[in-house]
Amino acid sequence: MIEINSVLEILRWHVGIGVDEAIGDAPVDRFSLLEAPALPIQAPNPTVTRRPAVATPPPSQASDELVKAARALAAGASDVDALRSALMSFEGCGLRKTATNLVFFDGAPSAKMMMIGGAPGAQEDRQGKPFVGPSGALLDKMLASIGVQRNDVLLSNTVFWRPPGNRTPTEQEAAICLPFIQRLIELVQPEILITLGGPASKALLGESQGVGRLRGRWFSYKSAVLENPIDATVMFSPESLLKTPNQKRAAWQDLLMIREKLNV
């Protein structure tokens, strides 16, 4: 039983805060509430929500759509630009819903050698051409020691738009993209064709290895609209000589390579 003191003392402390009326009509104990035993806790009943299933074309289905129309559109051309305004025309690589400008190629039409790499970077998306910047003037010190100058060169990259973050360009991207670049070969139709890198090796010479394994050596470069083959050969990318400068030793007599070709 509580004595009348500390209920009294109670009531007090009320008063002295500002509880001094009922708020409901009738009195409620609350000292009976706490002997009562507590309710059970019941899990709701869950119901599942399903949305009704949307017909989407699997990645594959639409990768194989977009190359078919990449290839009708880049067969399309007749010369570079038409090749280059159809590239402006086209949507269906994503890279170019976040890049600045279109990279097409720098250089001269009727060039004799052909450099591509693979991808352009954020000077090269800012300038809208290829191989600008630290990698540009490495590429340019190294055609010059071989007695080439720049315009003397067809450049261009497997994806013409810059990847968010200069990150590697996805298959599903390099392929919506290399039946532009396989036009432009044709177009151009260099004597000696050079990938610059691994990706560019993958995509337009289907080797897989790496470019220490492919450099130093020639291949043929085939398609059913060129009259002959095209030499080509592996170098490593100027981006890969300024991370690795040991490397550029490998890549001198890549240049001397090249420079015999050229004066046969």
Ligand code: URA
Given for the second form:
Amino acid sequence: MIEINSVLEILRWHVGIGVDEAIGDAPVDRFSLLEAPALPIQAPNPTVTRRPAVATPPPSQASDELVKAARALAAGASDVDALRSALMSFEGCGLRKTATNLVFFDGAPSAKMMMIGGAPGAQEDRQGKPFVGPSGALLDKMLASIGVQRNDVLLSNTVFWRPPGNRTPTEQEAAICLPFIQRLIELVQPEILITLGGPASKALLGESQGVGRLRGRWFSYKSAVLENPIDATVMFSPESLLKTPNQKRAAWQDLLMIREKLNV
Ligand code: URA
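Having seen the form predicted alone, the form predicted together with the ligand:
Now the complete complex, all chains and molecules, led by this one.
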């Protein structure tokens, strides 16, 4: 029987090394999973032809298939409710396995402005809504400072499930979710699109420079389905502003630039 003090010690040790989330009910010894079973050493047999070791497609090929499946599913959605249902039925993104809830979007589909962040955090995962944690509170204040209410904006993310431990989504995860966010933009057709942080700017605008270099100017977001390109800009994410408050000066300039474009 383990004593309560030992349990507390183990818990403290986990917190100390940065573990802040349990992603399963039962513990898994991942070290033992890594140990490859010892193979018997066999003399080479020249009469046996080896079968190519391609039982499963390599990751890039596998994700190409998933991206194609995501594209087909997203393209078939004729409104945001259908798109949500399509996403709920989509099993292709591995992040779904460790998340509590799908976090799709918040706000009115008639919004003139869309803001796309990186990925949901712990509170977003619990509530199934984007930007409801501390960064959401900051975002609400930022919007209010230019006279925009949260309800006037449609908020979403580059991926729709929380990455474990709030890690940055992988390129593969972002690529698999991309057709859904692109379809959401096509359905909402906002006047202004704002990417918050590097992962969203890379996924939607194809820009991989740092936010510091991308912010403060307008890009054109285009798609084959959109009649007209959408004015897009890049801002520091609210998480980044919370961690690095001296970026707030630049964020304020960006908000003024957006206010001018919105004509509010
Ligand atoms: N940060 C994001 O990028 N998205 C959220 O939903 C919350 C925090």
